[in-house]
Each structure stands twice: as C-alpha cells, then as structure tokens.
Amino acid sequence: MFQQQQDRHFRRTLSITALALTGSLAFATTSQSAQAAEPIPVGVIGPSAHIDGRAIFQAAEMAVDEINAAGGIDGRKIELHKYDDQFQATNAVRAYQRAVQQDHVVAMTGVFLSEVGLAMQPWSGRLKTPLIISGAASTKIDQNTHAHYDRFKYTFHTFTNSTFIAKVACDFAHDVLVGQLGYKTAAIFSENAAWTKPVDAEYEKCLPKAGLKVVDKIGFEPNTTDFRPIFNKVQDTKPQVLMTAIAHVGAKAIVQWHQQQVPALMAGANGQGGSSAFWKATNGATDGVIVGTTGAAGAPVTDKTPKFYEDYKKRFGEEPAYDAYTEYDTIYTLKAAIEKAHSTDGAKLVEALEKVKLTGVSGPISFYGPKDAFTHDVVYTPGVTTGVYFQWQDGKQVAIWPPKLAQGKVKLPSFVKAAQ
C-alpha cells in the first residue's frame, strides 16, 4: 500500500515537472519569436527644410517602405527614426547619441553638409555603430577613417567623394564642353565649404589636362546672397566656362547669373541642382545650367535606376536630388550587410559593409578597404560609377553625359556666348 502511494505521488511529480518544463521551453520559444519579431532601428539624418536633407529622408522612408513591404530583414521590419540637423554639427552630434543611447539605432545614415559629417564621425567610433554617410562629399572624412582605422572604422561613405566629383567633371569637360563646343577657357566658381576645397585642387590640375584653361580661381561664402560684384569679375576675365562646386547657395548664385547674363556657361558640381524642386526654386532660371549628379531624367545607370526614377517621382511629386540616389542605395547596403553579419553588433556590421558587393541605383557599391588612401570610401570606377551630366531644358532634365546615356544635346542660353 506504502509503496502504490509513493509510485503515484512519483508519477503525479513527474507530471508536474513535465508540464513546467513544455510550459518554460514554450515561454523560451515565444520569447525568441518576440525578439526575432523586434524591428531593427535605424536612423537617418540631414537638414529637413533644404532640398537635398528632404531628398535624403524621402529616399531613406522609400527603401524602408519597400523593404518591409517584402518581409524586412530575416522577418525583422525596420523601423525609421528621423533627426533634423539644421545645418549644425552640435544639433547631429547630439542626434547621434540620442539615436543610439535612447532609441537604439543599429546605424546612423544620411548627412548632407560635411561639416556635420566630420563632427559626427569621431562619435561613430565611441559609440560603437555605423555611421553611413549618404550626401556629404569632403575627402578628409575618408582620409581620417585610413590615418585612423581602429578609431574610425565604422564611418563609411557612400556617395563619391570631392576628388573624384571633381575627376568625373573634368571627363565631362574633355568629351562635352571641348570635344563638342570647342571652349578653352574656364574660371573655378565654388562655395567656401570643407567638401569643395578637394574638388578645386583636382579642377586646378585636371582641367587643362582637359583643354580648359583656367583663367579664374572664384571662392565665395555659403551664405553670399549679393552676387553682383562677383559675376561683375567674372566677366572682367571672360572665362567661356563657369566650372561650379556649389551646394548651399545654388539658387541665389544661378538667379543672378540669369539676371545679370552672364556670358559663360555654368557646369559641373551642383548639389540643388539636381532636384526638380530646383526649376521652381530659381523660377526657371537654371535654364541651361548643367550639372554634375548621380542620376537624372530616368537615365539607366543600372538596370535599377529607371524604376526608382520614376517611383520616387511618383510618390514625391518631384525628381530625385543626388543624395535620394545614394541614400536610398544606402539602406539597402546596411540590410545586405545585417543578413550577411547575421547580427546587428556594430562591429560585426563593419566586417560585413567591408565585404558589401551590390549593384544599386547610383552603381555598384563596394568599399575601400583599410589599406586604401580613401578607406571606406564608396570604390569609384572611371567609365562605370560617373553618374550623369544633363541640362536644364525648357523645365526638363536632358542627360547629355557620358554618351551611353545622353538623350541630347547642349543647348546655350542665349546670352551664353558659343566658341569662336
């Protein structure tokens, strides 16, 4: 009798003890689930009221849209935070710790001034998560992650940097501005800025190496609203080219350079122009400006770029500044870099952004590695990753450079003199 009560009250203990263990196994499971399920943070940022800072969060919203609309990143959906710089390093600073201190960002993407870039970039390495810059051009930021790889390794550069901006337009410049309209003359007209200072010392040395003749070095403020005097010296000099490298004053600079007539044409680096929001911007004063962007007018770069053109137009209302292009190739270059790190550790997404080999919509994306002078710079490939020069025209964006993917020809305003 002693012995049947103690098998049962074995067996009832037995019973109990299975039924608590399914129960912690089926609470350890949900839990995995639950964690798994977690959205990934990520975070963007630039100035939200400038054409490009809206560029970067339009394009940043439609690559996450898109991503979680086809299942996230292993089941996971990522979850957007969005911080507004104001054009200030101290407000990006502050932003980049919030974002990984209180919001738990993996990653930090975006930034279009490289002021800001540059602040922020010592943050990157002491917060131990990836910062992906999207807009801002300046060489230096590249040059610091090489001098000072184990500080700076997690800084990565998307968009092509000032020195080959600046080679890109001197290509331009050999096959379009001489090779087609026969100028021999050009004068440098760039804003004072971190990003530009690379881009004039390349202009200097490659562009009588194009057959341009630089007549005129022209260095002015970011924040220049009279450009009267200047242009007035511009034609003192009578350069047939104005070779630009401006991104904060576009709209006032090209406003007066109508107005005045100017009889040089204005090409090459312009950060605004590339947006439809631009013609508005200038009221149709940009009529004939050329520019230097990553995509335009739905031009094929890769086989992806047509379909984003058009999307994004679609959804925005308007056309893609350069760094819509680039930011938007940059979330997909992290969520190829999560499902390859199988994690979002900071460090282990620096071992596989280094590893990153994808075509986007700007081109091909891979990057320098730690021996390289421009480490983690976007790799730049003459012939392949050059973007596309168009002209404004009538309103429209006319690509009419590199020739696989012109869709016209120049056309000078009609105070622009033509060669002679």
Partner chain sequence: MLHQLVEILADGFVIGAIFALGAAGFTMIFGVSGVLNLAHGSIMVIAALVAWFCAEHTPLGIYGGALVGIAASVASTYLLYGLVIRPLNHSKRIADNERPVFVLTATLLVAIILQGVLDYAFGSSPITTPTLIDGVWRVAGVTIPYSQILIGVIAWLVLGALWYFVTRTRPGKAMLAASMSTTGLALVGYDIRKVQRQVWGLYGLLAGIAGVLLASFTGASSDIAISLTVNAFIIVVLGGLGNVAGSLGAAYIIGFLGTLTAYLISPAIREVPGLLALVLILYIRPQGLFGRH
Given for the second form:
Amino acid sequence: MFQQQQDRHFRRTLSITALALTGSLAFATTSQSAQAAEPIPVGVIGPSAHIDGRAIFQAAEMAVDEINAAGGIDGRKIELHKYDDQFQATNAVRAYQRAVQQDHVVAMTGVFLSEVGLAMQPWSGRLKTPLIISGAASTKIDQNTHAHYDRFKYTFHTFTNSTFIAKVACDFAHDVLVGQLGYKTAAIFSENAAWTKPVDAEYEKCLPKAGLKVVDKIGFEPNTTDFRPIFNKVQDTKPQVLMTAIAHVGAKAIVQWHQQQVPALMAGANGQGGSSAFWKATNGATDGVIVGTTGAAGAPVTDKTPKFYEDYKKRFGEEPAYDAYTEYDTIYTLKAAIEKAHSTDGAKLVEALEKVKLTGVSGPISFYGPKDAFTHDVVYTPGVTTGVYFQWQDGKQVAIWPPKLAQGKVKLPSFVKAAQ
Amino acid sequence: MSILEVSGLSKRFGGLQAVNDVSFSVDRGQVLGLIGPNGSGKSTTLSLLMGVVRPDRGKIQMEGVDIAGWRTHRIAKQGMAMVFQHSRPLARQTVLENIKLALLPDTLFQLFPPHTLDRRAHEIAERVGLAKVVNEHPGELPFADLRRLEIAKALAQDPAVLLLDEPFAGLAPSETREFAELVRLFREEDRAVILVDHNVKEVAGLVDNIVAMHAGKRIAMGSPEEVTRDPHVREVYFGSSLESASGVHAAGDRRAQSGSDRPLLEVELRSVRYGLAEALRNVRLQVNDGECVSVVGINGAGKSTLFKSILDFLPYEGVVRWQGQAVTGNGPGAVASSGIALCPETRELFRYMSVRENLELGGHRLDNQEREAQLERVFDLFPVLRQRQAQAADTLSGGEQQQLTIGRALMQKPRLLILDEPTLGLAPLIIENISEALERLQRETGLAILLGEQNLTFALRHSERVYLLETGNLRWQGKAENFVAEVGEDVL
Amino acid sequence: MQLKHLIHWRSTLVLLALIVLILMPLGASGYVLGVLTVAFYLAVYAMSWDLLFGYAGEVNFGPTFLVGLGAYGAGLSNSVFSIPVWPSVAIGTFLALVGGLVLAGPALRLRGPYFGLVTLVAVILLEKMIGLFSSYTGGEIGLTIMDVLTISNVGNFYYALGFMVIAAIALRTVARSSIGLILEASGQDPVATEALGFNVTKYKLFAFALSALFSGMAGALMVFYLGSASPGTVVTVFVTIQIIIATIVGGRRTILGPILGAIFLIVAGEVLRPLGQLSNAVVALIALLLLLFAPNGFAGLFARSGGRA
Amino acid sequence: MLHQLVEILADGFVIGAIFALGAAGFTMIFGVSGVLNLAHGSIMVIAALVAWFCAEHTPLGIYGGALVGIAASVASTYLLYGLVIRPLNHSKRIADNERPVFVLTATLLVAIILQGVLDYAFGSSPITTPTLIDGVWRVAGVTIPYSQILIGVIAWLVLGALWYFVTRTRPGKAMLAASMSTTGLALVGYDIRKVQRQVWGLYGLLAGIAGVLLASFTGASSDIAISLTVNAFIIVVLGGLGNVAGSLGAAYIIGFLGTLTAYLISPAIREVPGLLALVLILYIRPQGLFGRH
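Output block for the form predicted in complex with its partner chain, input the form predicted alone:
So here's everything in the complex, that chain up top.
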C-alpha cells in the first residue's frame, strides 16, 4: 500500500518537474533566435490603450517610415519594436529587458507614465542602452540623472520637465490671462501626481510674478471620479482662472466643469487635452478650455511643425497629442546621434546625444549636461521652446500664444465671467 | 467525587432559552444518556460542556476545576473530547492521517511527529474497526466508517470525559450494536461518557443514567427504567399516551367518507444516493386520494430525502407517478405545479418578504379572485397569519413560520400536501394549532396528506396508514391502528 | 513517513528541476533570466498565499498588503534613511510580519467573504497611505531605489532562485508537517479542531506570520532587483489578481503548483507580448479554461485521478 | 454652509441611486446563484463604453446608444451565466464546498478578460456620454446641472420601477423571492432555471442602466471596473448578502458618507470613511448592517 502510494507520488513529482523543465527549455530556446542583421532596431514603449500612449506609437511609426523612405540611417533601415507596458512598471522593465537582450534595440523611446519611466531608469544603466523619455514629465527623472550620473546617464528626456512646463504656463498667463483678459486671480488645479509637484511649486512662485494672485490650491487624486465637491469649493474663493496641471485626470474634470458651468476659465498644462480624441471623449465639453502643449493645429512652432501636423492628421485621422510631437522628435534625435557616433553602442550614443543639436517639430532640441540641475532634459530656452497654447473653439484647436504663432483670440465660454 | 459536575447551566440565544438551569453529574466508568426530542437543548448542552458555546450561567466542574467559559482547546486538554454529529474530516488525507491529526501535540515546535504516533494511530484504528481502511480517503468511506473515524479521533485524545452527539444517527441496526459495544468499552476503560440521543429505547441498555430534557429544561433524571416510566417524559414524547393516540381514529372514518382508493401518488425508489452514500433503497409508497399517510422514523432515517426525491430535487433510480403519470425528471417546479405541495423541514420561506407576499407567491397560479378566496381560507385556518400579514417572514416566531410554510403550500391548492417534520422544535400549543388545522383541512377539503414525523403521537393521530423508515429502508407499513401492536415502543 | 516524503521530494524535484534552473544562465539570455527572476518572486508571493488560502482556508484578498509592506519598508529604509540593503530587507520583512499579525486579527473573527472584504480594505488603505505620504513614498510614481542586490542578471537570477527554493522548502515543510495538517483541519472545521485540543488561534497567527515573512521578504528583495517600488508593482489589486491566478492555475494546496503557475503566468505574458494589451486577457482566458476543464491546476493535471472525492 | 448641504444632498442623492442600482442586481445574483460577481464593475463599464461608442460613432444618438449599451450588458451577464457560472456549478470535478471559491476566481478572471478586451476595443482613457440636457439650475447659491438632476430622476425612476416590478408584478416577485430561497420558489411551482435566467437578465439590465448613468454622470473607463466591483461588494456586505432593500440603504450610506467626506474633508480620501465604517460594522455585526440572523 505504501509502496504504491510512494510510486504515485514519485510519478507525479516527476511529471511536474518534466513540465517545468520542458516549459523553461522551450522558452529558453525560442528566445535565442532572431538576431538582428541589417536594420537598426529601435524600441518604443507606452500604454497602447491610452490616448497619449497611442500617440507615442503613431508618431514613432511615422518618423521611422519617413526616415526609412529617405534611405534610413547611413543606409540602414530602422526596425521599430513596439512594447505595450499596460501601465505596469514591472511589465515595462521586462519589456525593456526583452527589447535590449532579445530584440537588441539600440535605444528605447516613449514612456507615458512617470511611474514607468522612473522604474525603467535604473535599468537604462544596467542594460547600457539609452532610454529617451518623450511622454513622462516628472522632474524627478532629470534630478535622478543629475544625482547619479554614472548610473543613470543613459536616460534622456525630450519632453520638457514639469518645472519648465510651469514656467511656460506663467509666461502665457502673463501675456494672455493678465495682459489680454485682465484677470487677477487664479487657483491652482492639479492632480496629486509626482509630475505635478514641481509644477505646483513653480506655479506658486511664478503666477504672482505674472500678475495672478493664487487664491486657492486644489489638489485631487488622479482617479477622482466626482469633481463636484472640488468645483463647489472653488466657488468659495472665486478665482477667475483655474491653472491646470492634469494628465491622468481626463474627461471627468472637464466634463463636470462644463456641466456645472464653473465660472472660471480653465487653462494650463493638460496632458490629454491636445488630442482630438479628447474632444470626442468629453463630447465637446472641452470647448473653451485652453491647453498648453508642444504643438497645435499647425501652429508653426518650428518650420517643421505644420507639415508634421498635417501628415499625422491625414495618416491617423486625429490630432497629435503632446507626446506625438516629442516622440517624433525623439526618433530624429536618435538618428542624429547614431549618425554622429557612427555607432549604435550605448555608451557612444550617450556621448553623441549629449552633443546633439537639431530642430524638431516641438522646438530646438539639445540636452542639459551632467552639471546642470536637470541633466539630460531637453534644454529650455525662454521664448523659443515654449510649445504653444491653444484654445478649443468649436472642435478646433486655435493657437493663441505665443504671439508669433497665434491664429486667434481667446473666446470665453458662455458661463465664464469676463474680468470687470 | 464525580469527574464532571454540572450545575445551573444556562444559555440563551436571542429570544430562545436554549438551556435552562440544567444540572447533572457523571462518574468515571459511567455512561450518561442525554435524551429529549429535537430542539430540547441537549446538543447545546454538549456544546456548552465542550466550550464551543459560552454558557451564560452555571458551573462545569471537571475534577474540581470550573471550566465554564474556557476556550475549547483548553477544555480538551483538561480531558474532555467530543464526537460531533456533523464534522468534516480532512478529505485529502488518509484515515490514518486523520487519526494522527488527533494525536498531534498542540505545539508549533514539533514539525514532524515521532514514529510512535504511527503505531498509536494504527492501534486506535484497530480498536474502532477501521484497520482495513486506514489508507483510504474519507470520501470513499461508508457512513458508519466516517462515524468510526470521528470516534477514533476523540479516542486519540485519551479523554476522561467523552461526549457523543447522536452517535447512532443514521446507522443500520448491526452497526448500532457495534457502536454500543464501543461505548461499553469506554466504560470499561473508566472513562465517563455522555451520550446524546433522541429516544430512550436505543440507549436504555447502554446507559447507567439518563437525563431527559425538554425545551431547555431537565425534566427527569434517573435510571433508564425510571425515566421511561416518568409521566412527564411520556407526555413529552407521546403526548398523552400511545394507546390513546392511535385510538383517535377519526382518520379512518374520514377516508370512508371520501371513499376513494384511487392512487394519487405512487413512489417506487430503487436507490437515492448522496455521492457514495446510499440514503434510500427500495422504498415503495402510495398515497390515495384524500388519505393521510405518515412516514415515521428518527432523524437521518431518510424522510427528507424521500420527499426531496418525490419533488424531483434529487436524482434517483426509480419512478414517481402522480395520478398515474410518471413525473420523474420533470424538475421541482413542474412537479409542484402538478398539485403536490411540500413544506420542507427548512421551511424555505422568502425571509425578507411579508407574510402576505409569501402567501401570494404560493398562490401565484391562481387568478386574483381565487387567490383572495384561498388567502381568506388560510387566514381562517391560521388567524395569527392574518394579524402578521405585513410582517417580514423572518421576524416571525418559529411556530408562526411553520404556519406560514403550511399556509404558503395551501395557497397552491394542492391535492397532496407533504409535511416534513411540521412539529419540529415547536411548543405544544402551536403543535395543537397545526394539528387542528390539518384535521379541518382533511375534513373540509379532502386533501391528501403525506406526513414525515418523528413525533409519533402527532403522526398516529392524523394518519390512516403508516410507513416506518429506518436507515433508508422501509421497515414496516400498515394501518395506523396496528402500529402500536406490531411495532409498538420498539421505535421509541 | 512525513520526513521520507520530504527527502523524496527533495531528491526528485529539487535535484532535477534545480539542476536545470541552476544551469540555465549558461544557455539563456539575460532577458530570459530577467523574466524568470520576476516569476520567481511572484512564485514566492503565490506560495505564501497558498499557505493561507489553500491550507488555512483564509480567503485573503490582500496578499499585496503584506508584499507592499515588505517592499515599501525596505525601499523607504534604503532611500529615505540610507540604510544598507540587507538591514533594509530585514526591516521590510519585519514590517510585513507585523502586518501579517494585524491581518490575523480580523481573520480570527470573520469568515469567508467578510474576511475577504477586510483584506481588500487593508490593501486599499495601504494604497491611500502611500498616496497621502507621497513626500516620502513618492506617491503613485513610487520610490527610486539606488542600492541593488547586484546588477548582474545572473546574480539576480540566483538570488531569486535561491530565495524561492528556500521559501518553497520552508513552506512545503510546514505545509506537510503536523502544523500543516492542523492548519488544514482548522481551515475546514475550526470548532472540531479546537475540540481536538488545538489552539486554533495560535496556528492561524503562525500561518499569517509565515506567509507575511516570505511575501514581505520577497517584496523587499524584488524592490532591490527592480530598483524601484510603486503601488503598481507591489500593492495594487492587479498584483493580487496575478497571485491568485498563479496559485489557482498551478494548483492550490501544493506549494509547488504556485511556482508552476507563476512561471506560466509571466512566461505566457512574455510569449503573448506581441498581442499587446490583449495578452493579459488571453492569459486570463487560458486560466479560465483551465479552471473550467482542469480545476486542480497544472499540479492536478499530473496527479492521478481518483483518490479524491 | 447651506449651499454645501444642498450640494451634498444633491450629489449623494444621485450617487446613492446609481450605486443602489448596481448593487441591487449584484445582491440578487448572490441570492439566486450564490455568485459574488467580481466582474460586476466590468459589466457596468461595458454598458458605459458601448453606449458612449454608439452615441458618438453611430447614428443611433444618445438614447439609441444607451439602449445598445444596456443590451450589451444584458448579453454579457447571460454569457457569463451560461458559459462560466452554470458549467462551474454543474462541474463534477469540483467539490461542493470549494465551488464558491472557483466561481469567485472565475469571475475575477472574466473581469481581467473584459478589461483587456475593453482596453483593446475602446482604449483606457475615460469617456463620458453626451449630456442629455445642457444648462444648470441655480438654487441657494448652488449650481446643479440639469443633466445631473435628470440622471438622478432617471436613476430613481428605474429604482421605482424595480421596486414596482419586484413587489407588484408576478415575475418580479418571483425573482425577488428566488434571491431569498430558490428552493422555496421551486416549491411553489416555479421553474427555477427559468427564473435564474430571468434574474441574470434583470441583473444585466440594472448593471447596464447603472453603467450608462455613471458614464453620463462621472464618466467611465475600463480601469474603474475594479473599484466599482469593490464598491458593490462593500454595499451588499453592509446591506446583508441577498437583501435587496438592505443594499439600497447601504448604497445610500456609502454614497453619502463618501460625498460628505469629499465635501468636508477631501475628495482624495472619499472612500476611506466608508471602508473604515465597513470594517467597524463587520466587527460588530458580521452579518451586515441590515442582514439578519
């Protein structure tokens, strides 16, 4: 009886073992194949289910197709590898490992969530492969690179970080909100996310300088579903403008602002607001909202911007979100670096990237050095790398700032009060 | 000094005084029988002793130490062990491992038991008659062996006081004898045994003393003979007396009036199984139009299984015919719609719905006028339901709920009413109410009734014919007036 | 006989599977090792959960409460207080242990879905706390942790493998020991188990402590592997779901099953990566089909049928 | 202070009603089939997203879209019941005492599958369906959008209809009764399988309506599914499992507690007092606030 039982047990353990072995072996062997030969593999990562994630993939695709059509990089075609991080940091880290060790990409680009970017950052050093972040805004990324340059030097950031985002917003506020509309008070309206903390801090510093008194600071969780309590409180302090710093919070805030007819203009950094998909998601409630972004509706931020905008819209049937501009530039920046380095080696690419200088669709691109506070972030030049502020007017993005790009004037929504 | 002395033990659950000032004692080498009808508080008493339920008042002294209110495992270590009526052995372990579980020390610091444990477990298995199945899994064992396993586990603790909750329930006569032998063995080993059972008869030859309980109170104490003779006990069990009960033969006259021999329900069950256990075998039963028939038997004899099979809640081998048509496999809804109404032991009321809504659902197939009329009849029959018609069902007392259950069944305007233990746990007054209602129903409507009861008085009073069910087999059938003569007190 | 089982198990599974796994770095790419490293940590979460859920019968929807405490305990110690790696791991593990005992409190009072709800609440509250103290914890983007166990793929692979093996031996030993038997009995019928003289409270506390110990330590170690800790990686309900799927798919109450389940889950996720966001759905679909057609999981597929009701 | 009170009342009124709709179906399913459906939130989101999609991308318009969304929800509950729950409930390979765990896990897996499919089909960005009517009502210094009032009114009309249906009509009563005792219902002559199918249909309907209203009130996206499920779970446990009226009360308690917290303390910790209250209540009354015995 015992013998039999032990036998049964033995057989069972053996077969489990066999399964584990064959499983892992099969896995190990399949993953050995596919060595890249001629083309240059480049990775792009983002959450494909998200408006901004989709924008990253589409922009990368477009840039790669253009480059390949024009003969590639030194005659080598780019082979784009897409990775969906599904908003999960561990998933992204595994994808990064796969990209480098399996698909042999020379650089990873994209990244929408700051959480994902920060999780991938340590791996850029370990994998010795550049990570060029085009979508996440967190200033922390650049601070980390600065503080631990040796380990993190492989990380670059083609999207202006939060601090600069706020600086641009203040410049806009000074020119338009105060200068044109005569507003005097503002409330900071920002989601509680890592990328918004530097924005809040900067807003508090620079808004008063721009001429807007900060009468309230409203923070809320990114997953807030009901904004009525928030708008309710806003009306106690009666700000004339809500200076936004939102990206995760999408349609809900805007729709309820519209539905509740909050008598304050909404303007500022707004991660999703640049895409026409957002107009649809809010059913047009976003009409009248002013969005600061990297490019808009063909406004010639640089001379390359209008063509990109038109091509993108034609190809994908929607307006590019903010990170479509930066991701598109990222691919071209990478191209420039590879050409400069005459190599796809990670360390050499880092050196080349540090020296790169070009004009993209989002503005001129060069990176801060190791000594600057925001190491490897794209250099901010006041008055030049400003991006553009536009207002949603009847479903169209109308650029209103900076003046040289302006296509129209601010139109106040019916429920927003003009300054006396 | 007695090893266990209980005094003034009391426990209340909400509105129910489950155990009321009960005292008794038991010595080493003695078997004490704790008897009483269902709901009399004897199982609760065992739970109180074992510390599963904390007593409100009273002392439980074990060798001079008051263990009332102690946690169960401490009481167990003090030398008390209990065989639960329903307990679940470890299904994935063998019988031997289940026994070894009980032998394990209560410590986190011994990962693997000494080898002597194996021998001990085998010895115990041997003693309770499980030697042949030590390497089987409990799921493969017949019912009696599962009970043996429970006893083995209790025995493994080498208890000074052993509590047995209905050890004979569901056993065949030969098995009952084996178990009784085991209990005698415990006595010889100088253990004190407290044994809960429904009837005196079964335990009379086994126990030294009996405590009889009713409605939470101790109503008698003494030797089996004394307790059997005790008028109070007899009344609780038999109402007035058996003879007079079977003497009330209004029932026979009634059938003569309706004068029908047409079979309404014919049941031929070859076998009904729960997994591997066979709950019923070769049961044939017939109910004629307008007749009242009862199925008697103790708890676990298979009455509920029989009724559930008739209503097609359970799959079975065999056939059930209703008015000549086989209804097997039609599903409970269809069987019920054909005119059979069952009042299950669990009542199955719609607990958050009002009394009236419950009744209306019972009569959902009637048109409005008919339903109102029938509702009136039910209210006539059970006036308390009229008063309580807006109350939610689960706010009613037990007796009221039972009346509602019957009322809901009557709303279906059935031709056959099946009642499963309608008197279970109810006060005499309520039982009287229900009794009268049933009589009225038969008299006025010629409704056929199939009654499942362990309360013989009640069963004999209402029925013309009786089936006696014992461990899934039909043991006796015949006219109610012959029951006492032919089976008599044998079943009590 | 219990001891024999153990030796027997060691001699077959550990020797065969372990040898292959130990030799794996010779042939496999860093990517494969990286994937398996994560799978090993997930396996420890799942094994620890199996001890509570499979053996002690506790419907714990909050394994990540323990994992998260371990991860954040270690991560904060390292990044905020600059405590070295191993002491940080110890602190995280200790914090998880405390969390395990806290969770055991309601487990002793509540049963089934009610207890499950409390554990769910524990996870949500932990997530909220991380959000509220974002100046320390980094909020939703999490902590960046500078120290690492090692940056070598092979080294990390061996750390994870070694830890998983230790956890598996420890958990399986306990599960197959007297304590496991008593735990299983108290999960099935606590009253009857008490009546056999066992202090059920003691065993439950022990089970929670052990589960917390390993899941907390795994969380702490994983943080030093990943280089970051965020709610998304160690706390959210999605991680809980992964743990549950790994256990159920691998086979509950086997301790070994969850390892297979975890490897399946992670490897399948990677193999299906080309499907993009549908990969999760497909993995879940496979798991659902397994549940419907092979309810005992992988381990059950290989156990001979019969012997069980 | 007064305007805040008005807003809290107005908000809690709508939120509570939407919660109640979702939870009523959830608890009935538990009563009838013993299923704690962890895919509950996903089903609400299916309705929301399908409704939004049809309203935006097809000529059906808002109302047509809402109907299609609700139909999608009903279809999913039927599929869930027919393809997953029923087979599991009848599987001979699963021991009876383990069945609930299997069903629970299966619904969890369904939730993940749905999340993936929804992400794939609609993206994860939150959407809101178009407002039914524009404009606001200003009262006591408070602005309340007409659309919110309308949503509240619709939610209450549906709740009223549900109440009428389950207390006044025969099939409705049968379904309510089934959630308390399926055996009892079979005993009075109902075909249980049919009633079970009906209850799953009703559940789909309620979850669908709740989902569509939610999409219009606060917006919806695939990633809120889990929190919707947790919310419903909390409500029905508070209300007493299987107790429809109890879950209505609990929905309002949770709704108002959350709204009060959001207004008076911070929207960031909206759920926390509800969760704490839940833990507290479970300690004192493990059978739920309105549960009996």
